[in-house]
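In the form predicted on its own, a lone chain appears below as structure tokens.
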Amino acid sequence: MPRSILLVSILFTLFSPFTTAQQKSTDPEGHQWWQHAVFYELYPRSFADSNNNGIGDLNGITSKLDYLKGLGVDAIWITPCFPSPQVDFGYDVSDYENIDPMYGTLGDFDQMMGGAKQRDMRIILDFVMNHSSDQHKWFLDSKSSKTAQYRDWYVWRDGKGANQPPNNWLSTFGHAAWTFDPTTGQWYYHFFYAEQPDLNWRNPAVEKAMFDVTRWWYDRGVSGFRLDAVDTLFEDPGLKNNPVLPGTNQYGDPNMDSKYNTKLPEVHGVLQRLRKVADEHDAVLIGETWTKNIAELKNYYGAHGSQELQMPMDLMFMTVDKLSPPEFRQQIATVDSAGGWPVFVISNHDKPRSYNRYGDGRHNDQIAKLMAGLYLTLRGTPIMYYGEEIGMENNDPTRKEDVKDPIGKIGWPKDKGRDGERTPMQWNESENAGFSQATPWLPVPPSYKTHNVEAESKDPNSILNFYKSVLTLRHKEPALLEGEYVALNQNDSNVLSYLRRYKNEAVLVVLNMSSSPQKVSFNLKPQGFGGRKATTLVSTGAPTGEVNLSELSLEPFGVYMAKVSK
């Protein structure tokens, strides 16, 4: 081989984003590179349309690199992209290997790596194990006969009668989760909607395949997956019916306990598998685990010192929806007390967005700046969700037939489905918001006048500069990569504070949950800094420079955080 040549082969080898085997990341305490990342969730549909047909793609990502970048991302997780018709918006996929063509195309997403990979960034997929899509080869062939090559890579049983399902099972997007195929006279089973059968994972040749697609995409240099819906994996194979609770849902479907089709410990053993797939990638598997307790949040970690989950996300932080430092208190200590690293997350695309939740119509912008000095501070890892940093709100449609979401069409009018916190990122003040040229595929709210990166970037006081600062100060600030949390003045109703203690030093974190002025005063020497002194870091309407803590006056949803040192 001519030496130019083995020089340009040494050289891709060396600098190329897909690499099978990336060199493990740890900082000099050991950590991994996700525990110090800040994640930032984009949907693709709606984040930048670069060639203005309305839908954004992957081409419109790249483009904001350099945006992401400078707000303090460290990696970008992408909601499913591949191949789809679309029936849930992505999350029923027909090839698991391949870009659908309204997002662009693998050279696309190749050039969407090299860019974040030049600029230290890194890229994480959304993996729905779960299901495929009915329009996905395995399925077609699977329908085709009882006989066929991939039938029991789905869930098929008879049953229970004429007209009658396998058993009392419903969809959590409503009605029963078995649909009647009359080409071989069973039914197949849908957690989700009819046209997202679930795969078997009882077979080990779907554990086989799904796993192999993991390795495709990390050999083209994805450093982790997202994975949906992990609780549902696995039914009881005797196909027990589900207790009935009192009353009805959305859908009109009588309430129910999914006892036998969610969280069985099955799927404990694949997450397990499918760590040591990610381990050999130094990727990281983030989980849409709902978990109602701490016992549920340790299994998913790994109990028995079994590595699973690294990032196991407690969505239950989430349903702390209103401003009450009693509840996160609790729910941080949960957290912290697991045993693994946290995770925090307060808005995404299947939840109406924090501005509306924790908003009260006046201060909301305040608020969303209060928030974000709140999760972004805990001990853990933050994922961001887009237009969080700008204020965005939910753009909830108010006729039935604008309804994009299939979740909204069935449960019209009591769930208007997900469309409002999935409207297009707003860049800038023209038509549009500066998405798209042409019509967006969601209307964009009339609030995008104000709340834009445009806009908020020349604006000291704006809610994206309050998110740079605090995402600046989490990058250099010791004590809030490694240190420890520490609750303090746990008996006060409208202030959360907390420390985040490491060696010598530590960040002060005070954040006023109420509409009022509050004064709050603190001592410090039984945890290890016995001075009254702290120095301001970041502040709202509270005092700058050097403060004395005896009395710390806030403004009504003031943010204050400050140095103190032994």
Ligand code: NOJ
Second form
Amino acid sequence: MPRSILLVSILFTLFSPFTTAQQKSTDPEGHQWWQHAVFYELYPRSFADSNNNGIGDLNGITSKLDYLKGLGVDAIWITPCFPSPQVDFGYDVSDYENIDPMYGTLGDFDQMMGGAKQRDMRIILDFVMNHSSDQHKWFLDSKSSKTAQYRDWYVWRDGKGANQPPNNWLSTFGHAAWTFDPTTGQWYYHFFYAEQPDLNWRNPAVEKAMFDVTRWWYDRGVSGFRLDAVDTLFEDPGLKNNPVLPGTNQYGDPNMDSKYNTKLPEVHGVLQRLRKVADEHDAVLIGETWTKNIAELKNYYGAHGSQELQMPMDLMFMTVDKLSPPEFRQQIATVDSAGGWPVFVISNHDKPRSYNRYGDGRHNDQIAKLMAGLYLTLRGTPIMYYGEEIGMENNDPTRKEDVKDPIGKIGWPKDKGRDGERTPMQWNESENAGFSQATPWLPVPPSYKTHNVEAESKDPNSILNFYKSVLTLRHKEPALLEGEYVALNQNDSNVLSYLRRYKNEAVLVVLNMSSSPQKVSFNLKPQGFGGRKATTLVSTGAPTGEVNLSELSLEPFGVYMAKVSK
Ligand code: NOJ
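Please give the corresponding structure for the form predicted together with 1-deoxynojirimycin (NOJ), as opposed to the form predicted on its own shown earlier.
Starting with the chain above, the whole complex follows.
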């Protein structure tokens, strides 16, 4: 190669924004793709059924990519679609490098991936790293004898005596976390169901095999993983008993502080090393991080300069379970100042739907818009849950014999399980909400007649069209993409207001969390915006066009967004 061309190509490699050491492309503010993306969690069993057997599948997802693109989704997180006995509906994986035939084939996966790429969308998979299925070949070998090749890939211990487990640890899904296996006379540990034995992350061979799984999927085009149950990867090797607390839980077991089998510090080393693998692929790691306080959340970003998860979910935000401006204000401020990139979620496949959790039974549609106005406009990345955009409601089983989720069977009637938040996506008003021509695996709630994609697409005031307009803004307003979060009127206990401020402009967001009309006034001089005028961007009620910020009227649960400039 002539020397001049060689020099140009070296300079290009060194200085191009697209060819940094880790192949990361960033915007002028240094943000990476996942910081501007809107994520959408979908439950493949329940999204769209292409072969009409009552269970959703990958080809169903592919057929809905245009819908997702039109909605404003950039990255789709698909909950586990790998081969599985489906005891925990996919969270019991029996082969990490394949697709469950119920959902299709690897060819279907590649086609879905191609369709997503064509539309400039990304696919994220669920990485169930704490445990496998008891039908995984590793566990089948592990249980076969004490000297089996994979014996040490799981956590085996002697009991304390006849019929006595090694210690008092409980499964989070009810009863002892240990199951006796007569073949070898030892007990194996499972934080979840007995069919989900915990992998032994203290064994380096487990780490290597599991990291290779992520590489395998990166090579197939996935852009990252949501890491399942990271809190539970490690247990105290001395098996100390957990402290017992007063009272019993919904399964009738004693309450316990799971001090010795959750949140052990060793997890951080694994996450740091997993992050290195992700960085080689410009991929994102999203954590199912059930943290109690901000210090715990900060650790998941990576303390002491180390890199761990780019996107630990702020699930504390989801536990603010009422429309309380002071509580949201506090939680937002805390996570906003934690030094990482916030991740906001209001619903998922383990929690009753936001429509019911926040709804008051009378203004639920309006409240669904209010919540969208909140989590889609904060500084950070939102993760939507399928159906939230049309106001899908929870549909809990009414009889024990209809329950599919084992938690609901064990916990009935105190805990009805998670079926209610996993019902089929509501596409139209035809039978089974257009999800399938066969009887769906879970029944659709009666509200599908009014709350479905087809009907809401035609209604300019629908929840769906509200989501679309906020997501459109979010993609194009520099202040919503790049701007800092500035809390306003912090003593107001009815209305939550804030600015997203970027250079000479800002977007003002005003959310009336009360059931009565409210009047608010803003003086944005201290924030650098002297004028009192603003231009409406989104409004669910009266204020439209140019408005005067010294007196703004909001309808009950009203949402107002405006642009202000210097
Ligand atoms: C968390 C997942 O979100 C939940 O659905 C699952 O049951 C457990 N982890 C076990 O994998």
